[in-house]
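The form predicted alone is given below as one chain in structure tokens.
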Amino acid sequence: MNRTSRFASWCIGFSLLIFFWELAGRENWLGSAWPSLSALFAFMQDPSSAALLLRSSADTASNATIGFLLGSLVGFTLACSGSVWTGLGPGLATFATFVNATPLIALGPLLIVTVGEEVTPAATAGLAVFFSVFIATLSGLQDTNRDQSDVLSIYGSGKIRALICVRIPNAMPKVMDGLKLGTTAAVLGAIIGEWFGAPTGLGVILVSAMQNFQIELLWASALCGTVLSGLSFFLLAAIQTQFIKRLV
């Protein structure tokens, strides 16, 4: 299937989704908790609602960005450390698996006690990103061209220099894959962290809307979170495409 056919299929599928969503909301097929898209967009265009959603989205984006940067840095650094000092590799992999296996919603109360309510959203976002970047980096470093490493060894280069000059550049396509997946995880992690008492953010709006049965506000907040995740993913995908072109 060529690019034009894929784009046409995507447009058809998206159009059908919008059509049936609107129809289900208008005909009340799924109850009053499922609003139509037209009613949802009308709510979002209200000045007070738009201001609230934009402010909350900006706060969530800020928390997600901080968490994404910290989680990516920690995951990348630990993967490189495990690759250079092979004795650390199994322990770091076990640690990363343990962190990934622990539900973020269970870590939220612990983070509030340790780092505070305002830092918890960025911390949960970082934890959500950490594992994907760690695994992608570790996988990329293991796929390094052996011939290039042998040349560096012949010339007396140490492990760290081989890592910087050969292994990291060769691993970057997979690292970019991990970062791309981490962007959506960062937004979700930030929203989950905001559930536990953060002063602002989409997570706060979601909890408040659920408790007060504000259906339009609930769906609008969820839609804003989806848009944030999608924009961050496509931004990293565009950066990855340009990066790979330069490598080629």
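Between two forms, the rigid core is the largest collection of C-alphas that superpose within 1.5 Å. These figures come from a predicted structure and were not determined experimentally. Numbering follows the first chain given and starts at 1. Compared with the form predicted together with its partner chain:
- Once the cores line up, the CA of Q211 ends up less than 2 angstroms apart between the two forms.
- Superposed on the core, the two forms differ at N28: its CA moves 2 Å or more between the two forms.
- Comparing the forms between the two forms on their rigid core, the Cα displacement of T226 stays under 2 Å.
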Given for the second form:
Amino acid sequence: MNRTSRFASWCIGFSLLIFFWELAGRENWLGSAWPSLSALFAFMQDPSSAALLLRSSADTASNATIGFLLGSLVGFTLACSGSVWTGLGPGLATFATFVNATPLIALGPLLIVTVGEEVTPAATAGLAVFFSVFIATLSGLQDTNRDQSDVLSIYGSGKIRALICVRIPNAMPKVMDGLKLGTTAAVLGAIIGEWFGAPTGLGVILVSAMQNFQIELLWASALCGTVLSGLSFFLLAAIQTQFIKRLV
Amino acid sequence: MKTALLQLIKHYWGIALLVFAWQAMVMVSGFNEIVVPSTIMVIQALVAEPLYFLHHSAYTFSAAIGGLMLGIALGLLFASLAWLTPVLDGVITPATLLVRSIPIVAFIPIVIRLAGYGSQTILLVTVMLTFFPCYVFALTGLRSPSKAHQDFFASLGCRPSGLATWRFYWRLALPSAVPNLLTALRLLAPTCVLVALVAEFLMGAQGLGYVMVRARSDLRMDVSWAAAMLATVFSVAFFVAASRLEAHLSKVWRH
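What I would like now is the form predicted together with its partner chain, since the data block earlier showed the form predicted alone; can you produce it?
Everything in the complex follows now, all chains and molecules, and the chain you saw is the first one.
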């Protein structure tokens, strides 16, 4: 299939989706919990609901950002230390797999007690980011080619110097990939964390809207979460392209 | 014996440290048992009511695994249809892009409202979550046979067109998709457990996610933590089993 026909079929796919969404909302095909797109946008333009959505999105964004920074810092540092002291490596890998497979929601009861309800969203966001950055860094650090490490050992460079001067710069493209994937994980982690009794945020209005049958608010807050995770992904992707342009 | 022990320490020191830190926190902070249960209390809670935990774990994991399998099956089915008719691919692929940028876990409250409070909702969410990645993985797999393989099949009169399509699909395209599907299984296994737990947590009817909420509101922190620990152990085991299966079968598949 050539480019134009592919583009055309995508357009058809999208328009069909929007058309059926609107129709399903107006005709109540899927019950009253499915709003039409027009009703949803009307709700989001209403000043009071717009203010609520904006405020909650900002709170979730700040939780996700804190978690993102902390999680990526810890992931990066642990991966670096794992590659310097190779004895730690297998244990760290098991630990990271364990953290990855641990359902975030299962950590909720633990986090509320240890860090408190207000910090829990940032903590879950951090845990969600940690794994992707850790794995990306570890695989990036292992990429060092043979010639470079030979040169380093001929000149008698120590492990830490080799790490800072050659291996970390080498690993950066992969680290950026890990960070990019981490952004969406951070937003999701923050929302899950907010379900454990945080005072504000998108997660809070999602659950309360679900329980109180506020369908438009429910959809609007889920939409805000989507926009938030999409935006952060594109932001990181833009940084990544700039970064790689500099590097090459 | 000694080397085995060393190996064990080498691989599991991180987790041992975690358990140690937990116990140390209990002892140092001096929190009440209602706030932070100790390791022993959690294990005691597990042993005291094994059937209760077994029942709820079985519920959670049958939902998670059932949803995952259904998602993979549907993903493969639609990928096969798209492999046959490119027009269908043009309709599904944009939807895939759209859904991939959606944090599906955040949509669980919506699905609960739409599908009602019950196990069908868990199944629906897991299918929503697994369908699109499986579709993409399966379609790339179906299209992955190398030119050499295709030429070889063509020389035997087996082309992806006309009457021979079915044979080409069954003998070449489908086997090429199997390793990709196994990768999808490994990647999605922990997510499915997470989704099942979240749905149960929000709906509050059955399953480990429900036990976590219920026990917390009854101030039975030991039970709540035991459920969380059980969920973690199962989720890790599920992930490890899926990666073993992938490693083993992809080795067999290549030879």
